[in-house]
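For reference, the chain that follows is the form predicted alone, supplied as structure tokens.
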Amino acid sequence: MNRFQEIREEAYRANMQLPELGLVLFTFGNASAVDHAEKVFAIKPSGVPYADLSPDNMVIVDFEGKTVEGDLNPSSDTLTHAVLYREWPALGGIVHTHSTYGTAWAQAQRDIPIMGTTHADHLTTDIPCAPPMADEMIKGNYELETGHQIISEFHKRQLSPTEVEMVLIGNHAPFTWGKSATKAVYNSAVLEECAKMAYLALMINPHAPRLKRALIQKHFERKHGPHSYYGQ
């Protein structure tokens, strides 16, 4: 077996899952699985329409983007995923979608509000939404400058990746993450239907107050907490 099929195989399938979940349209979006003791990754290449994806097409490339196995280019997106496995090394998978109610949200440069209990169940604040990219840092090397800018928000904000999972770009679009490329995916779902609903409240409501602590606090920890009783 190649030392790198193990992250292949976990970055196909999350791949794979991004049409079925209808997070991505034609080649929209990549998904990654990192292998943190070799410092490489493995990534969809870019362009390739997701039926034509199979284990042995997803590229390896280290923590400076370069590419280590592979004869296609890696996505256009790698340096961003680069930049957050480097910094964030609790990090095991990434996911960059341009689903429609999360990246609506990006492209009116607002956190989506936490303003019910789906959105507790995951997190205990808003999803935040980083400021569109300064000028200087599009016009150098703009998918670094990207990964820099989640890292800077979540500095600025004081919020732990592993405890917030994702994030919206202004103007651009939503990534996320975790332990696993699985549990990224996961949260990129998570994401967009909490767009989703926070969108249609807000049609609704234009003046719907957001979920009050007690909830936030009870949702999250009956699932995340010390004494969590959700599941089995």
The other form holds:
Number of protein chains: 4
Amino acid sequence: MNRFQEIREEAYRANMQLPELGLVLFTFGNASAVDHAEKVFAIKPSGVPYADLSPDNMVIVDFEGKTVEGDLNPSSDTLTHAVLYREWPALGGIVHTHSTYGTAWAQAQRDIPIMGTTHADHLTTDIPCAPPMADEMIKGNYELETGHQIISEFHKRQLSPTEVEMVLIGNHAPFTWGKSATKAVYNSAVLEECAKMAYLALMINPHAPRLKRALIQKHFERKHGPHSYYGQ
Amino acid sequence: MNRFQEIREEAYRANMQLPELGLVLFTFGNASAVDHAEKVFAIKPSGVPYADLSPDNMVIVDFEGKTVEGDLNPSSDTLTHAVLYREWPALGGIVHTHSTYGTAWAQAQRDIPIMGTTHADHLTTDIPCAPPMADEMIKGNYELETGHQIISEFHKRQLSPTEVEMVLIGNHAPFTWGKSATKAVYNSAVLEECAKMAYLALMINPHAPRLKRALIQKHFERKHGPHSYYGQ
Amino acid sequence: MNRFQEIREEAYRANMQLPELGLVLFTFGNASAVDHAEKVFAIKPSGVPYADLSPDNMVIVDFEGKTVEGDLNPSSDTLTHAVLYREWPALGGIVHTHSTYGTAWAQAQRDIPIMGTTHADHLTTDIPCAPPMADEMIKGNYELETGHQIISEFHKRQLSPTEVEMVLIGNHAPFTWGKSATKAVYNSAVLEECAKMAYLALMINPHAPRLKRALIQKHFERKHGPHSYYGQ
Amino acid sequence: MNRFQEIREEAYRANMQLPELGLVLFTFGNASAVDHAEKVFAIKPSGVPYADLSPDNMVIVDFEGKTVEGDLNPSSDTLTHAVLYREWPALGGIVHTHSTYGTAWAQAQRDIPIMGTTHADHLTTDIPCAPPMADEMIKGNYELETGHQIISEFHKRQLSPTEVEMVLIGNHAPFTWGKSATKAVYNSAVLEECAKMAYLALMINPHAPRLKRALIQKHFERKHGPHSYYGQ
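Taking the form predicted alone as the starting point, write out the structure of the form predicted in complex with a further copy of the same chain.
To see the whole picture, the full complex is given below, headed by that same chain.
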């Protein structure tokens, strides 16, 4: 048994969930799972259809983005994953999609406002939209800089990546993460649903207010607080 | 055979219909079925995926929200169900979802206006949106107070829960009910469809009028009046 | 073999296509197939789920709406079908749905404008929206009057039911027809798609013009004119 | 084995993908695959349901639109395909659909603006919308002139058909192409997704800017430039 078998299988399962949940068209997305002890992660090979994936063809990559094991090229977004794992050791998995509503908000260059309890069940703030990157960053090491853009936006807004597990890159698309790759996929689906609900709510009532503080706190805490009572 | 077998099976079947009808993402919803003679109801266990449900793992709860039978935690919304069953003995089943269009109207803090016969086939009024709860209610016994908010909104508007079997909680999402859990699920799907149709109609024509009285009466009565002639 | 076997089977197949094409929720729709020689038609029984239908439980009804054969109540919309068959002998089948986008235009009380060739492939005019019926008509024999409303709207606009095989009833929903029940179902799907495309086009560009005359003629004639060259 | 077996099979597979990808309703679309050496292409027979297609009933047509092999009438859009293959020898396959969002932009007579990296991954310009054709062209050889309209629009805008593999015909619908029929189908799905995302982005923020030049270049080049690093 391969020593990276566990992250291979987790990354494989997470990637396979993306088309099942309607979050990707063709190969427009990728998921990875990390082994922080070994400082490597398993990620989808670039441009390979989901139907052809298996745990065996996941690519094992180190935190500099160098391939450790595997014959295929890793996802073109590999360096973004690498930066986030390196900087944020709490992350167990990362997902990138171009899901329709999330991407539309990114193209609109707008944070997804927190307008309901569906959103507050998962995070207490708007889903941040980082501005499009500066031209020098784009022309330089683009995917590495995408990771830097995410981290610098979180610093600027004083957000914690364990409390806010999702971001939009302006004009690009969502990235999500979590303590596991499965949780990161879950967060991608949550982002897409919140993106759609916020869109519709603002079309119905352009003056609809953001969710009030007491409801934000209550819903987040019943799922995530020290006295949470959701789940088993 | 378990003495609560009937409500276990009804609650199970109702919960399983929610993902089939596209009304829930992941575990964002729950259904219950009541036994008014025994003053208990069967409800979905909290946070358990639909694929793992069975009649056996439905949780049996009394009208104070205390577990009577079952090893799993009941839905975190259990106290809302309990209050509604206690106050409204005509209810046989209750469903809570975060269905997309219904939730968008809740986030917009707007009643869903009665604009067509699809709506009038089921109720003669707008689908009421109760205002977001007061901060004290939220910080107190939140789910219990959610039940109170629904009942007090019905009192304020002089609505009958046997005539209007659905409500939105502002900034939160829909609750529906009916003489059985199956009927409550049906009402959740009806609410979602009416929510979508009203949204689209107002986008096409922001000045579209509400349905006129004669059509409201006719459509409701042909399905529900003393001389109804719909169905077998 | 039953002497109405042919229309029973055609009506059955047409009804079964409605959920397959996503045109109905629950039992919100019905299809019928006519035998003009016998002056009867086969129609869906009222309120029966599609999964429980069979050719045998289609109800055979005459042009006054009286049941000729069958133990179940026919669709509550039976008299509308009866009026249309009686007045328009060219009709072989009729379908009524509450399909989402078509119904939204009916609720908006707007004709669906002819904005593209998809629409012109099927008819050369806007899809007419008859105004909501007068109160006396609604309080009288409602379903019969619904048929009259359709026919009188076609007279008023000088439309031919063999050229325009679809209509919206204001605040209610679409009716479609054709030389067979299968064609009527096809027209229901066409109406829904044209309704969605016109909605989206007007959201993108509220000043988008209607299709110009030369394109209307060309597309309609290549499918339906004396020198048509579409199909086999 | 038939000497046109290869293009028959490629055209068949491409046509079958159209309903699988949700790009066509009924028979509203067609795909073809070309053999430039033989100056013929295989195309869908007109009006035949997708379920009845096989490699054997694809129609083999020459670049004047004359049937070379096959008993069925070729697609009514055959001459448009013929013109494009004749003028643009780099094309291996062509697809025409009436996909919902793409067609809505065509009906709105608007180019689909390049607003995000999903779009820039595939082309560096807006997706052009050719104006509706002049009346003389419509009344003349309509499908032939549709091909001319596409080519003349590309000349006018100085676009290359190998860089921009898609177009809208105003008031009509999309055409896409590629080095193979499979690639042309892929481009139809990409166009539909970009059409939906641009629509939603502009509804969220009517003032959202087009994508900036550095991002356009970067995304296109990482997939298609001399130093591309997407895929295997």
